[in-house]
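Below sits a lone chain in structure tokens, taken as the form predicted on its own.
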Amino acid sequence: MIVCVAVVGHQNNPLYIQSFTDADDALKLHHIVHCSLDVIEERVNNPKKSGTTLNEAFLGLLYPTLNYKVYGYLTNTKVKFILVTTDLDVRDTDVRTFFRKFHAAYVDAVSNPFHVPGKRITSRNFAQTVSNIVGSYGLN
């Protein structure tokens, strides 16, 4: 079950968080996200020592935690996509087909003339995709 999708700036900036589970775990989840910055800036800073490739958007499980497992993917413009899921058994091709719908519904929600780049997705048919592509799963 996918529990949580985020979309963080290249400076770090929070773009987009949307949690799919009780308001309780949302606090949890933020800090999962945040945490899991440090280990993208450690991948892409250390490529040999991580064994991904820079030129690999996807950046495979970040870290496993008690509960949850969390996903990476990283664009061409430094900004990184997070899935936090449930599911302890998640293949790696689910993950990159996800991650590959979400990074279309977020090119198209950046190239709305009205979008400020650099600032959060506010956008309702922006957050409508993500959670159709999260239902689409059957994870959620």
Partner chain sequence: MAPVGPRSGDAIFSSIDRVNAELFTLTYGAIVRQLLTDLEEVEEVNKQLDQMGYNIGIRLIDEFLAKSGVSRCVDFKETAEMIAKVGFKMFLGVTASVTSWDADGTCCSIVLEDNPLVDFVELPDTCQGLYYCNVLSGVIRGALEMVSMKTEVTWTRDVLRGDDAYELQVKLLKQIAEEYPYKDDE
The other form holds:
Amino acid sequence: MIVCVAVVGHQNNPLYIQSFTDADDALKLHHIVHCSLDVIEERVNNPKKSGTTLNEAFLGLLYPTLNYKVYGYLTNTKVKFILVTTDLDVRDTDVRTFFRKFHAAYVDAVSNPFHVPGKRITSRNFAQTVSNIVGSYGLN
Amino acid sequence: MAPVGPRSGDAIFSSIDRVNAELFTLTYGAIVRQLLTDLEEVEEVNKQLDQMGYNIGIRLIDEFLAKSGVSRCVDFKETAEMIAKVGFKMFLGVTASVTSWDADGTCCSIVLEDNPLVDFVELPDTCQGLYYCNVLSGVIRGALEMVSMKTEVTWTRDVLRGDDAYELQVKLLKQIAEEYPYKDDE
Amino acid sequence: MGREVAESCVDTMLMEMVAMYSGRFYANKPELAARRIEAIGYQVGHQLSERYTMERPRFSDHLEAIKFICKDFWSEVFKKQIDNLKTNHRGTFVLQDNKFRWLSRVSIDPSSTSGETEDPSTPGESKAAQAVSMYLYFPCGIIRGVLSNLGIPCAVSADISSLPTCSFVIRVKA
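Switch from the form predicted on its own, shown above, to the form predicted together with its partner chain and output its structure.
Shown next: the complete complex, the earlier chain at its head.
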């Protein structure tokens, strides 16, 4: 199951982070998100090593930890999406679909004229949509 | 060739030049944001949005009359229906409905459920008192003034303020009879 | 096909926005009016860039980003592509639109802008040109907003020395 999703800006500034698990784990998950930013940087600067198609937004599995799998996505506008899951068996298509929906929700959130670029996303609609996307992850 | 009669909003909308709504929505949003930064007072912004709408309304009316084939001399009831069914449709691509007529037929409500102006918009708590869509009230007021109807347009429902629809009350204050350009010599 | 509105809604709104800022608010301060109009364009460009780059792989370099503006972006916003792209390969790009949609559709009222620095020999021309320049701060802002969000800080200006052609000059900051 998905335990954490995050949106990080191009200056590695956190724009949105939501855990779907107990509060105790939240700190650990924030740490995982933070570490994944380095991995993304490496991936983007050394595309041949990673194996993903050059310049594709979906970065694939960033790194597995003992209990989690961390996936990354980098938009053209230098915004990173991070997904942390406890699933052992993760289907590529499910994660890609997740990021596609998540990206669309993100675009709507930053299209709010009252959103300040570079500042945290405070949209209630976004939070609701993200919960829905997480809830429907892996179904059909 | 004389126009056959009033055209439907759908027909007109399909025949005119259209653009992606997001250009419109985002531009309006950016204008509102900039106004809030420059004017600071929410009431001032409401006023400017209304003024903006008024100036737009007095321009759009010509296009409305030309494309819809409607004759100028209509009564207020018919006018309200035209605004809701043809006006909103041919410009914003959405239909509105007319409700709550008073006994005189001089006051009604125009209700909009779908509103392209507010796509993606979420008002922050710091904008209490802002009528985000106030441009619309100005547009209606301006357009109607050009067809000799002086009206008062006020918001009674606003989704961004927690209601379930957008509702504008349109009250006819004065209908000015058309004046003839030439006076009889006395 | 996404949601659409009548193009005249955008035209009249833009005309009114320019009249409001350069005629009402900052009638005697054209620089301030220009900056506000450009800032409004910047926010729009910033937000549109998120939306219109959503389905695309990341751009490898500046040229790819500029080409995106010339083709996909211009098509989405202006229903045509840029007619000619020139670059000096040192950070300056000139985007030439031979029939810039907004200039051909809107009527720019010279009296709606300030009339400070008027050339006494051709007063009418100068005012009209001023009005057009004021109006063009908006699309310049849009372009700057798009590029800035793609990680390319720049300055954008409009060149209307050969109307009806309108050129947008992008100078990428080092």
